[in-house]
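Presented as structure tokens, the chain that follows is alone, the form predicted alone.
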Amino acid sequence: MKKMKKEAMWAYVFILVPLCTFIVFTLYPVISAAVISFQKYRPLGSEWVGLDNYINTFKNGLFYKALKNTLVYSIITVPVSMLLSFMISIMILPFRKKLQSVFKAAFYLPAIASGVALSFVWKWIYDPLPSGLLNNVVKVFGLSNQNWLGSQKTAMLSLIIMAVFAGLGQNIIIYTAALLGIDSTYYEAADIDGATFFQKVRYVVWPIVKPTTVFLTITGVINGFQSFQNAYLMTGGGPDNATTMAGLLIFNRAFTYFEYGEACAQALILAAIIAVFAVLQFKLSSGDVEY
């Protein structure tokens, strides 16, 4: 009995550390942001303004444009990235374990690189000068130099392509792990039934990895709505706010215009939108998923 009490005490101690970390670095900032969203915040003497920050946000046309840009970015980036990851995972699955590891490491390499370094590499790829890599490629097809990040027609597409290729590695690792967990007897039964490769993928692989797909979809959409770094470093939200994401709008409101109260209100609205999307996705896509 005494030993059990001692073990229980140590269990509470180990739980207490992450609990305190969560309270200090997550729960307290969220509660503070909620309080500040009702204030005209100043370091010395904030003024209580009620719902004014929320009303100003909903009257701001740029807020809706940023939400639209974020929605377009997420809706295209997430499915394209997942489809490519699934196809690549299937293609590398038949290889021997060492060769699989080489491919997984190669695709995962961008994920461990600094986001700032990746942005500079992609800025060189999209360089509007003839020295830019992409302009050298299109030149082969007889096209003139393009200002990929400076044109409203191509700026968002350029960010989406960058996000898709930069995010493949993590999805491939997770999909490959899910594929390796499929029992070989399923494939043997499909072979006996004379199933083709695509029928195996459709009726064996896809249903079994559906929980992985649901997980990647929900986390991908959350990451997409929280996107900030690429737009901030690559375009600064331009041209003419064509790439201003919700995260960048909140950042600018807080640290460019020092409207902390309105920035907190926008952040909480964005958090509510992300929560609604996450719940809807979970309800719509996980009906026949068993965990």
Contents of the next structure:
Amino acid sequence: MKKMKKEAMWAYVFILVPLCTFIVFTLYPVISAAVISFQKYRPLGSEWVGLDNYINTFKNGLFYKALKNTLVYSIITVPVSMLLSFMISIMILPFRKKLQSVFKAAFYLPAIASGVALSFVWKWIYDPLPSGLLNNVVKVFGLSNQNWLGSQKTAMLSLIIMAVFAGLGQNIIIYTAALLGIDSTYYEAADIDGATFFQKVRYVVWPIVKPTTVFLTITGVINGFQSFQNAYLMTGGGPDNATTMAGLLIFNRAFTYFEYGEACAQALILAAIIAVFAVLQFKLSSGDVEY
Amino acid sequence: MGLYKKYNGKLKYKGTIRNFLLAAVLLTIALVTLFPIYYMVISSFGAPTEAGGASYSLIPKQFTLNSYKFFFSFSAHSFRWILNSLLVASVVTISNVIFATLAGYAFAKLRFPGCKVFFFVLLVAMMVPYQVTQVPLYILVVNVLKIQDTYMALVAPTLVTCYNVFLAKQFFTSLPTSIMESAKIEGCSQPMIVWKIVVPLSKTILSVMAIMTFLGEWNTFFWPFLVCNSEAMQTVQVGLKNFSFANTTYFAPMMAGATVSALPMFILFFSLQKYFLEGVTVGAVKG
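The form predicted alone done, now the form predicted together with the partner chain:
To see the whole picture, the full complex is given below, headed by that same chain.
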């Protein structure tokens, strides 16, 4: 019994620092976000306003636009990125380990470079002048000059393309790890049944890596819903809020207009949406996923 | 037999052609993904003029280090930005590894009242979007604690992240409890068990944790951007933004700074590639 107590004592010592950090920098902020969302925050004496912040948010047309933008962004970026990385991971397979690593490194390198730096490079690629890089590329295909980030038609698409390329490496590495873990007996069985290459991909590989796909979808959507940096640095949400996503909306509410209360209300609504989505995803997929 | 057909004997050429085609496709995609990095590096060797006058050449027409000089002389603190990043990322990494290891061990192998509750809270905390905590955290740091523009403000919120504790716990659970039991019978104290048994057995996962934490912290833009107003306290990522103004951008010097800031990461990556690539899969792939 004395031993048990000693063990428990050490356990508390070990979790002390993480627990304090957690209480001060996560738990307290979460609770205080809930409180601030009912207030008109002032550094000296906030005013209690009840549900006003929530009502204002739901009355605000921009809020729905931002949600729609976030949804469009995630719904396109995540599947496209996953499909591409799944195909690339399959194409990597027949090569020797060394060569596989070289390719993986090449695809992963953008994830290591600073996001700020890359967003400025991409801004340069998307330059609206005829001398802009992408404009030079599309000219080859006979397309006219585009104002990629400045036009409502293409701004969101431009951010999506960038996000797909930046996120590819990570997905590829996770997929290849899953693919390499597939037991060769599955392929042997498929071969005996006379399956073609594409049938093997469809009926052997795809079902086996499904848990990985689910994982990538959930984390991808959660990240997509929280995305902020690229839109902030590249378009600032424009043109005409075509690229204002939830993350940017909340940031602007708080740090441009100093409406802390409303920003907190919006953030909590976002969190609720993410939570619902994550649970839904998990429920929908848990039927055929074994953990 | 694998997913791909094996060609033997006379048909071997078919396999070679197939692999050649696949390699060509992969190479093309790799060129596209690597292009922004290539562009960043070559434009950093251009002349430090303002954006309007710059040209968009893919092959460097000139090779000057003037933009690098410009970057370091642009602000009195250019050099300090890099030191700040280095300091912040190092401190955060070290404290994460130490405290996540201790807490992870406690959650994985020690029994104590409240163990399950604490761990559950940790899991929930991991899923809270950062947008929820950003405003209160900002208010806490700036208005309540008044530690704006200090290293404390930069470091404290990420001293130990729930994610790292979770990672450590997951890994330590797979270590055989019997070793720790026998060490305990031999009279080994708990801190000694962690130091002499758990740490040596978990070097890989701890390295992965260190590397990913360092990388994440090095590239963080948002938090330092919020809490650091003075140029002297900015990290290099925030500092880069100073080269962009409402109407113009000092592109070449900015890219010089970007290259300088990416260099340590690239060197780390090429020397520790295995850990980087492994790090991504931790928690994602079973088995």
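Being a predicted model, the structure only gives us computed values, none of them experimental. We call the rigid core the largest set of C-alpha positions that still match within 1.5 Å between the two forms. Positions refer to the first chain, counted from 1.
Taking 2 Å as the criterion, A275 does not count as shifted between these two forms: its C-alpha moves by less than this amount when the rigid core is aligned. With the core superposed, L143 shows a C-alpha displacement of at least 2 Å between these two forms. Structural comparison between these two forms after rigid-core fitting shows the C-alpha of Y12 displaced 4.2 Å.
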